[in-house]
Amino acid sequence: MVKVLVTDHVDDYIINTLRNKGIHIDYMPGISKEDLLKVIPEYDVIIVRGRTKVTKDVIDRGTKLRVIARAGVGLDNIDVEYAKARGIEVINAPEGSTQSVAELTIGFMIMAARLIALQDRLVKGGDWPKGKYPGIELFGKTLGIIGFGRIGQRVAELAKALGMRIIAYDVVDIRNRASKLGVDVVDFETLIRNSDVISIHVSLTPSARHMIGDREFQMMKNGVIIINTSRGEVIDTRALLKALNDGKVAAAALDVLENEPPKEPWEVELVKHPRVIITPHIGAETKEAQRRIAEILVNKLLDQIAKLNQ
């Protein structure tokens, strides 16, 4: 019998559906790395979200492991290349959270443009800062989207409704997709220099790490707004903090950080900065997204488990 281990909190639909299919499943959300290494040899399938790191040592200990399933989009917490080299199938549900992440991105843009979080904190603290922090309209502004996959495209569609001009950059050819949405394709430097708002939607790859640092901030317009709902490592945190303090960046809205939760002194300072909006990596944390992810993942899992039972 195929045995499945779930090591992070997932939608009940995954657990209930697999059990109703007669599949043995052990639900151990929050299991430590040490305990995972002890039990993983018993399992054919492991299901994780973003917390559990399926590293080389975990894969090596998983002598029966045949499928690694990520209940979400990104795979940077899984050593995909090593898993595939060992003949292990790696599956995820990249389609499931597109709308939720895109909506959060648009919400971030509006909050940052009007400094809503700052003004909210001041009023709740007893101040009445009317007239102190004028915002900007997004209408007519240029939105630069770095990474034009599912989420980037949906952000473009929503931003069009606000009357924004959209430019986009990606490492792959996006001209066909962009033209259908009325989006101008530009090179990376052109996007950095000409955007009023920059929104990042890239996977974490070695080339993407710190793709935005001191050099890029210096090229940007004064008063630019930075939005990041992808991975924290794509922005050099110290460089962003400096750009905020220098006034180059008017506001930043971040759902991700290099370390989650923040631990370095400059990260803590960044989180506390009055012009930074921060959320704890909640882009996909809506009821609708989690259910879509669960349904997509279960269908893929059932296909894989059927193959294992053959």
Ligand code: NAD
Contents of the next structure:
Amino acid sequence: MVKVLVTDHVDDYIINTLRNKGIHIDYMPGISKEDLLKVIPEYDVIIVRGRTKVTKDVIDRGTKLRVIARAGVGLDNIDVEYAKARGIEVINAPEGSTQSVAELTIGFMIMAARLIALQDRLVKGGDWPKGKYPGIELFGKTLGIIGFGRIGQRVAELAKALGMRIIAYDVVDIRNRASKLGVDVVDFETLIRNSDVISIHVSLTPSARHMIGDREFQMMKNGVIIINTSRGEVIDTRALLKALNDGKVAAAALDVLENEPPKEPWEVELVKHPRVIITPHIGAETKEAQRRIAEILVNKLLDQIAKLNQ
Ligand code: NAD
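Show the other one: the form predicted in complex with this ligand, since we just had the form predicted alone.
Shown next: the complete complex, the earlier chain at its head.
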């Protein structure tokens, strides 16, 4: 009989559906690494979110392990290459949170353009800063989307409704999808030089790590707005802090950081910066996204478990 271990908090739908199908599930959200190493040899399937690190040692101890399932998108917490080399399937539900992340991105853009979080904080602190922080409209501005995959494309569709001109850059050929959405495809430097708002939606490939640093900030328009809901490592945090302090960047809205929660002194300074809006990696944290992810994952898991039972 197939045994499934769940090591992070997941939507009840996953647990209930699999149990109703008679599948043996042990739900141990928050299990320590030490305990995980002790119990993993018993299981055929492990289900995780972002907390559990499925590293080489976990995979090596999981002698029966056949499937690693990530209830979510990013696979950065799983040693995918090593798992695949051991013949273990790695599954996730990347399409489940696209709309939620795209909506957060649009919210961030409007908040940053009008410094909504800063004005809110000042009023709550007893100030009435009317006239102190004039914002900008997004209408007619150029939005540069870096990484034109699922989320990048959905952001483009939504931003069209705000009357923005949209340019996009990706490492793969995106001309087809871009022309369908009325988006101009440009090279990286053209995007960096011409955007009023830059929104990053790349997957964390080696080429994406620190792709936005001092050199890129220097090339940007004065008063640019930076939005990052992808992965923190894409931006050199120190360079962003400098660009904010120099006035090059008017505002930044970030759902992700290089270290989550922030650890280095410059990261702590960045999140406290008055022109930075920061949320604790909540892109996929909506009821709808979690349910969609759960449904997609359960379907994929049932297929895999059926194969294991054959
Ligand atoms: P996707 O795979 O559909 O799209 C990513 C795109 O980035 C691809 O088209 C790829 O070719 C492109 N890309 C990769 N490296 C690049 C580079 N160096 N330069 C330009 N383009 C590059 O992924 P998605 O579902 O759209 O997700 C986008 C990002 O959002 C990922 O990093 C994902 O982990 C992140 N994400 C965050 C949250 C959150 O909670 N904030 C939730 C879901 C996804």
